[in-house]
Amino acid sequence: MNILLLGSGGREHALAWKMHQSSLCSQLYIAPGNAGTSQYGTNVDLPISKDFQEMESFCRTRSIQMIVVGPEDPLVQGVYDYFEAAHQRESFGASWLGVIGPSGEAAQLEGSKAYAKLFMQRHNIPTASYKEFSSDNYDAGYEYIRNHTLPVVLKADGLAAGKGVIIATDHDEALREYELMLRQSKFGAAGHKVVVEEFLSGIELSVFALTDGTHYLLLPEAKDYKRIGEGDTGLNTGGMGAISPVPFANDAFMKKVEDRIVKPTIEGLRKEQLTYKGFVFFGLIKVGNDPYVIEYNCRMGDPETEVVIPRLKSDLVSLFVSTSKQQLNQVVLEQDQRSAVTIVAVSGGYPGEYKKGVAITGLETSESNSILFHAGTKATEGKVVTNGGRVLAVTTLSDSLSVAVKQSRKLLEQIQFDGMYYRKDIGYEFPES
């Protein structure tokens, strides 16, 4: 079949790498893709958000049978709904399998923190206590924050490119951030509503499910590393690396995750008649021995995808077909028992200002059990250059987590671009694993 994959990051390179291996995949197109995705399909320059008419025209011209959505923006903006309506209006043909991803309303689980909190409340899913405020009740929010225990968490309600969360350790800081969000539009429209949340102390992990709206499969869990500095210090980033599996996520803990969080979420989607055929990302925190939901995402995470997908032995395109046909209950997921580690190399200055167009060398290096995934790259004039803050990631599979870390670091030492930086301590909490 012909497939269109939306996105341009490391997540999309990992998805393209895996889908290309499927005998079901005849032709893969990636919009817009990066210098790495072109190894597994054809990069196409298509707008993937807001106006989907050009994408529809492309799909009809190229006989696309399935669209797989990588990033959140198209989902929140209703790409699923658009193509369902287009198919109903003028059929794409009997072979059309649809969009892998939730409807626009279901994608509000990621698109609106307040929406997600209310959903969790309705279905008794454990999460931090909270209240939401806007300019309409600004003063009430000010007093609530002033009297809140510390630390206190402030979240912009909408999508803010992963930057809309503030953990304030004193009331003055919290009130300043509150004012910046609601009165000075620090996060634009995303911050027109603010969720004020209790701070949960624990260790975080990411859990992923693929659902057809009724049934689901649990994918390998992962832990990512957001801070720019070693030892989890410095500014938050889009992710500096990830590991899978997570050593502390034993069978007893994961049973709690499934019984208290995953099952009630999927059942809640079904009860509320929310169309959902795709990935659910559960951003969790382990408090004591119990899991709580920090956030939902309506797609795979990045860089977690770069460790989760390499651990899948199952045919990914076949899984998507079963998702589309609501037949995931007929599938047994196979996964590699080895550990996977990915380490992300970023541009100098990231997550602040950084240069683009910097030449990258050493990309031809190869090693068994290791994979190089491009993220912020593009091919120009016969060379590969940087095109983003997070530039590339090296993933290694090994029986030992520590060996996988060393192998990924070894390969990164052979890759060079001006200002290149990566953390050398990914997985540092688990030295014996």
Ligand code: AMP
The other form holds:
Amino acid sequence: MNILLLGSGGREHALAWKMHQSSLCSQLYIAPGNAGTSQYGTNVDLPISKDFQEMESFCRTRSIQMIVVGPEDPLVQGVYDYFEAAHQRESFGASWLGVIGPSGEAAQLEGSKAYAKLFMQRHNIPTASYKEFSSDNYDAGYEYIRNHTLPVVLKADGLAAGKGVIIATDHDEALREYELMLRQSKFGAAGHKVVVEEFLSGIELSVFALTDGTHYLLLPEAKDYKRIGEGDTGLNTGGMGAISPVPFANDAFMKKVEDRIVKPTIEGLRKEQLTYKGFVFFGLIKVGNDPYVIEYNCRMGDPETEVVIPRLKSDLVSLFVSTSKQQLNQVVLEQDQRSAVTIVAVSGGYPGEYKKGVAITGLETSESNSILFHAGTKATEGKVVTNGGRVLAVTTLSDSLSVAVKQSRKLLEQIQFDGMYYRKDIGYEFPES
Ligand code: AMP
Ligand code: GLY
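Can you now output the form predicted in complex with the named molecule? The one shown was the form predicted alone.
Shown next: the complete complex, the earlier chain at its head.
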């Protein structure tokens, strides 16, 4: 079948790498893709957010049967619903499988923190206690924050490119941020509603499910490393590395995650008739021995995908077909029991300002059991150059987490670009694993 994959990061390279291995995949197109995705398909320069008409024409002329969506923007903007309506208006043909992802309404689980909080309340899913405020009840919010225990967490309701969460350690800072969001549009319309919530202290992990709206498969869990500096210090980034499995996520803990969080979420989607045929990302925190939801995302994580997908032995395209046909109950997932580690190499200056277009050398390097995923890269005039903050992700599979880390580092040592930086301590909390 012909498949269109949306996105351009390390996540999309990992998805393209895996889909390309499927005998069900004939033509793979990636919009817009990166220098790595073009090894497994054809990169196409299509707008993927807001205006889906060009994408629709492309799908009709190339006989696309399935669209797989990497990032959240197209999903929150309703790409699923757009293509459902387009198919009703003029059929894409009998073999059309549709968009792998949630409907625009269900994508609000990521697109609106307040929506997600209300959903969790309705379904008794453990999460931090909270209240939501807007300009309508500004003064009440001011009082609420002033009397809140510290630290206090403020979240812009809408999508804010990962920057919309403020953890304030004093009341003045919290009130200033509150004022900036609601009165000065610090995050634009995304911050016109603010969720104020209790700070939860614990260790985070990412859990993923693939659902067809009724059934689900639990994918390998992962932990990402968000801070730029070693020992989890410095500024937040999109993610500097990830590991899977997560040593503390043992069977007893994962059973709590499934019983208290995953099942009630999928059941909640079904009861509320929210159409959802795609990945659910549960951003969790372990407080004591209990899991709480920090956030939902309606897509896979990046860089978590670069460790989760290599640990899947099952055919990914076949899983998507079962998702589309609502037959995930007929599938048993096969997983690689080894540990996967990915280390992300970033541009100098990231997550602040950085240069683009810097030449990268050493990309032909290979090691068995390692995979070099591209993130922010671009092919130009026969050369591969940097094209983003996160540039590459090197994943290694091994029986031992620490051996996998060493091998990914060894491969990265052979790659160079001016300003290149990566964390050498991914997985540092688990020296025995
Ligand atoms: P989010 O954008 O919702 O993923 O939040 C970004 C990060 O802020 C999370 O990964 C957590 O590290 C942190 N965070 C968010 N909410 C809370 C909370 N209620 N308690 C503690 N940390 C939080
Ligand atoms: N790694 C976190 C995310 O993809 O949102």
